[in-house]
Amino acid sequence: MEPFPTQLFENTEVAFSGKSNKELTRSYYLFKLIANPTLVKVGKVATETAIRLGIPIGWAIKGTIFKQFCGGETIAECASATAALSKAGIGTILDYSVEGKESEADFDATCEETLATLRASQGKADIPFCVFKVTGIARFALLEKVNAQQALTTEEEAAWQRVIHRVDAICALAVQVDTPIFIDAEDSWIQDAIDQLADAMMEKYNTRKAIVYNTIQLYRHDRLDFLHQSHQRAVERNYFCGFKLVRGAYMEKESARAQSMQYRDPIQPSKAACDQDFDAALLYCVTHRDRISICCGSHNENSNLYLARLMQENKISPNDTRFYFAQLYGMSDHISYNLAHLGFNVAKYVPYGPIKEVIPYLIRRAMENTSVKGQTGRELSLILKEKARRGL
């Protein structure tokens, strides 16, 4: 078989095959916004300002940048969106996009809602992974002391006990449903305290094959090194190890954060040296695919062809289950449909929740997309081919 070329992403047609003219054309006027630094900057500020002002803005925000980036409000209005991708063979990952919570009550709420993305799975090739962050369900000033090795109060204690309960009942119904759970990354000082659970998760559950995910920031100059380690740990303690790759989401704060407190910046030097270890962390895990399941989380369309590549020169089936490919929703629309058209497993991250619950996530959306160079150039390119093709 030739390998797979490198405009395999260039095929329009099949790209937004699941998009009617009126829905190519309200992606392509939000994408033409969300273009132009000015514009984000002034809507973050008009948003929180309405938020903190207890103005309604609901209705403004659902028709337009919610419909495109989240599923729905509930797991029921995720369903037509679940459709919709299971017609093109991409599954949807049900990601609960609800943050900033900071009460046990909430962190109970947080949990079940995880719980029921599972349930809502059971049985359904549609929906191959649930996910969750550790943030949604624990204080992030109690990971911070847990991370930081610091000693617990005694309410302290039995705060992390709870978490330590929530996670594990998340990881257990994961198994009872047989579907994988991805633990998401977050940022770096609190990252230790959730390696640890995840590899707890891991070493508890993954006795068959992969069922608990961590999420790998390659954005991190030593987190290639961590992949090792963490491999290496389930080799001599006998179990299955599932990694999320993603480059990152956090890089301006961590780069902040390590300037002000005066400590190694922990992000990678150049674009070429994260773009080198995501690459690395591929090939890592399709050498020992014996042990690892991966999920590369990427919207770099070389590293997508890359692991394609590998997959094919190596003669792993394309729908291998122990190999798959996500995006966001929203977003990337020529790399999962035109993989998923090979035959490859593609998922797509799913966002849903209240509107006003996900607005923080929304403006992260928004706020990333800006670069015209980057990933809003490549969207807005790409749809005026397929306006053109056509003939709108």
Ligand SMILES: Cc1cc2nc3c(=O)[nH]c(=O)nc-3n(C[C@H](O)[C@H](O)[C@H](O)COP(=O)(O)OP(=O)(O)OC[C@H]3O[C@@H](n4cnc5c(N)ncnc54)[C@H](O)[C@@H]3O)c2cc1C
Contents of the next structure:
Amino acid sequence: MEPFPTQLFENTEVAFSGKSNKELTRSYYLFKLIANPTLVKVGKVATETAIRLGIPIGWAIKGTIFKQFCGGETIAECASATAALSKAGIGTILDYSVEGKESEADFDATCEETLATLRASQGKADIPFCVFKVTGIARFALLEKVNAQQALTTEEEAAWQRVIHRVDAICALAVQVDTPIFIDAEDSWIQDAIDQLADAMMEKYNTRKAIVYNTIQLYRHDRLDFLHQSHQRAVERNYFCGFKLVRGAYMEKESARAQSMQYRDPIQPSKAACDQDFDAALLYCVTHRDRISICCGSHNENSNLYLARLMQENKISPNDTRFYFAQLYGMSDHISYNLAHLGFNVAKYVPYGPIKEVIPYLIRRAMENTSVKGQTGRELSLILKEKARRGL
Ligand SMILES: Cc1cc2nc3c(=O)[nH]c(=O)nc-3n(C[C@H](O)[C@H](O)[C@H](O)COP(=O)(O)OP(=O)(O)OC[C@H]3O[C@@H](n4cnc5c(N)ncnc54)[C@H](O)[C@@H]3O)c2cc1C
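Next up, the form predicted together with the ligand in place of the form predicted on its own?
All chains and molecules follow, beginning with the one already shown.
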């Protein structure tokens, strides 16, 4: 069999098969708008100010950027996005994208919402994973203290036990409903605490297969080693590993903190080094697939192609459930739809939550899609190619 060609993702008919002409045109204008970095900067300040002043702007956001990047305000509202993705053989990962909460009541509510996504996934092939962030259910300052191995006060120790209890409740339900759960990776100065939780949950719950997945950020220079150690630990203690491999979302913040606090930057010396470790991690996981299951969380065409080719070379069936590809809703549909079309397991993070609460997420998507970072150029040219093909 011929290796998959480099143009694997260029079929725009498949890539946009889920979009009507009207939807395609709406995406075109939206990406064109956010391609302008000045407009995005002004829009960010205006939106934040409007929210602070209580000016109702939800209606303007809901029909535009929210519709592009989010599934709805509630789990129920995501049903149509899930159905549309499912039609193309793509799964939904319901991602409750409310951030920055700090009270115990909020942590309980977010934990409850994650449990609700797991219940919604039960018996549904089109919701193959659920996900949560530890900062959604734990105080950031507490995670920093645990990470630094500082002594906790009695009150803090009780709060930490509540965090462990919430994480355990989520992972236990994941086992019960048989839906694997991703634990997202976050800032390096709380990641050891998150890894500690993730390793403990993998050991407890991944006894027959990978149900709990930790996330490995390959933009860090120490994470390939961490992946090897994490796997070694699983071999020694006899459990299965689940890993979501990503490059990492907080690069500027990481480097800025390292510089201001004068410690070694945890980020790789170059993008090439990051890409090299990402591919090495894919190869390692494919090689050790007797014990490791992975999700390749990336919008990088080369990385996705590399994994598809590795699977092909190793005669791994595209629908082997130990291998998944995932992208974010509203982005890189050419990768998701074309991989699914070839029979690979693909899912998309479908963020949801009250409009006001998901605005930080939307601002990040807009910032990452400005022409400066280059993503939009690719999205726009693909949409233009498809518009031309449809004669629009
Ligand atoms: C399904 C899914 C789940 C995700 N989960 C998480 C998560 O749990 N935690 C998290 O942090 N992120 C997560 N992400 C975000 C992910 O990290 C970003 O989408 C990713 O960084 C963008 O990289 P890319 O693989 O799409 O490829 P590219 O667009 O090729 O790479 C861009 C990335 O490369 C890295 N990079 C760029 N320049 C340099 C440089 N000079 N040196 C070193 N590295 C560099 C940065 O990470 C940058 O974001 C997730 C993404 C997806 C699709």
